[in-house]
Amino acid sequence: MSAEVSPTDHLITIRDLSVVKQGQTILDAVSLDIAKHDFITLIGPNGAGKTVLLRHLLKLETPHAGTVHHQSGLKIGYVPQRVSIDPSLPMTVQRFLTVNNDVTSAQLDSLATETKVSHLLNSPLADLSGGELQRVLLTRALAGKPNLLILDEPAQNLDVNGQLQFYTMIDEIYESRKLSVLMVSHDLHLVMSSTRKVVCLFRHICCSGAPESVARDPEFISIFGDDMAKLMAVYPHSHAHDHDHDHHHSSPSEES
């Protein structure tokens, strides 16, 4: 088992968070801790409530029941799944990164080097490829020097090579900045080397722990199937873990 984490090390503490919309239970008594230097990958099928959970983590929604507590002074950097850019918008990458952002030229140069977008600073934002735009969004998220980086399916629209490059960059940033990462991703087999903990959400938390323990969990297998479980199982993972198991089952629906 992993060492006990002091509550003072928790950046966000969620207890018994429940959300009901139009008579439908979206989240059912979800409890989750995000500690300093955590790397958590959140997985779950469409309709599992992942988006709603992220909105509560970002303080965009108020809990119907339960609590979401943020550590005092917590700074969150957020990378959305996608951003629609108006092709007629006359904005360069540099302008996008600096608007409403208190960042000096030297800081911007350092950030751009870290995320490999230096060559894009004078490019129109609307002309970027999917991979370039994701790196720019990551750059902006890091500009506020966050304690916690939240990424919502950040590589969904990238090819396999682009996904690998992006996840490698996230791992490097996680190690160099010593921040915490919470990432929603279906590409679990690609982030296995980085993630310390997997949380499987299906309105409630079905199971959580180190990737190899989750891959053996019957509820994980019932949701994602044997193929994903076997794919995860081939990756050795030495991190200590806690394992929560809730035997409640639900059926899929469209993403909330």
Second form
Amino acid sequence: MSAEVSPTDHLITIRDLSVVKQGQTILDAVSLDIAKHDFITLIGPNGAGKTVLLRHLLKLETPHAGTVHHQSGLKIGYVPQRVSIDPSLPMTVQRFLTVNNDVTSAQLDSLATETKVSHLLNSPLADLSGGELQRVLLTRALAGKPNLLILDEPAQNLDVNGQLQFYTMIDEIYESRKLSVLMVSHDLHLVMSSTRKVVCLFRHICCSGAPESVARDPEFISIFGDDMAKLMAVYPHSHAHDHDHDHHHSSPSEES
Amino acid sequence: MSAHILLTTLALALVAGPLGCFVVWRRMAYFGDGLAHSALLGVAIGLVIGVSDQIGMMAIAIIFALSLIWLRAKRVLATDTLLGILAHAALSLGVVAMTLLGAGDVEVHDYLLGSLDAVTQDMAVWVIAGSGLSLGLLMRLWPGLILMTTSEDLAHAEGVHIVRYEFALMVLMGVVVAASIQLVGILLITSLLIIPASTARLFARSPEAMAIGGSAIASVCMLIGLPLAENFELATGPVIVCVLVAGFMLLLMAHLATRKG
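Please could you give me the other form, the form predicted in complex with its partner chain, since above is the form predicted on its own?
Full complex below, order starting with the chain above.
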């Protein structure tokens, strides 16, 4: 999203994307660019349209108004929020990682080492813990040699320690593979402590930039007042500061 | 048992294994029942416009699948409710039409429970061709179908055309249900799909093993069941299902015993 790169360098260019469902505006004139080696974290309260925006980024849906342009040669690796495996489907991790793609066993071995799932290859997919499953999904996303990784709240079901480890792994992959990352995240405390670019969505893009500038944005504060307080409450170090958030109970996000 | 019946049976058993897996994985059992119930209407329509039972049944199966997809997209009623309405509407219309057209009770009975006499040589050719084509298409679509069954979102994002794949699966079920009705009967057709796959699930470690295991189990059980039905002059459907259930119970106990030990 940096201003100095030319539009042809953008992996994805979104212009004035609007989505209306059953008379309700879900997205209102959203414009967003994802450039090479961007690391964008998309935040926003529930119902802000994050999932809808993601589905349009992936071209799973056709825009009502506006355009979504993929650079030719763009390869997206997608990590869904979660997969729920029906117990009647016998599926090992190895089989899951090689179904419907052309990954060789040598490629699989090196990928599995990178994402620390080598010891899981023969386990049934249904037996994995939340963190293991996320790493397996990440492995599958990387198997297509993507230049853009899109993750939908990847650490939602992990404990704080697991979240931290998963985000560290994403950081390492981002650096070593020189790819772009777009991640939807609810983990504001982790997002805010990194130096990556943050885009705040609430039907339109309210603000974007470095975490510290976004956190000071009046629109961000008016939207996130309460949500922020709730999320910070699960962060161990914030217990002492709970009283700081008491006065936020009439934020606009509650009225909608 | 004559050669054409043997080949028909084996063709059906082979395709019932993998297709049955999807019925189990994707919870399509009620859809299978609905398709089977609508088949009688297909037979009636075949009688009226003078085409064979199978063509009538397949046409109705495709209309049934399209109606379901269309109604489901309206998001007014749940899928099982829609299936109940469609299936019983088609079954009732079918029975009324068959009776008015003068098809006797005996013939309706054969359609409901299956009969060896109904398997003619002409029909055998049709069933073997239909099963073979279905099996071929299923193998071609297999990787995409497996990914879609694991995670629809992931498959969609990786370029699998979900709606087309789902429709293909429904049509395949329509073809196989139409193909196996004479032998197994409308009331029991779903068990021919579900029980072999469920039995294979007890020991399968991969989707492919479950599919192949299902085909093997269906073949063995049908080849045991058909001569029994012939010798004792019983309806074929119930006898085949009894053998399938016996096999399932046997392997279930073996499975539970090895898991404890």
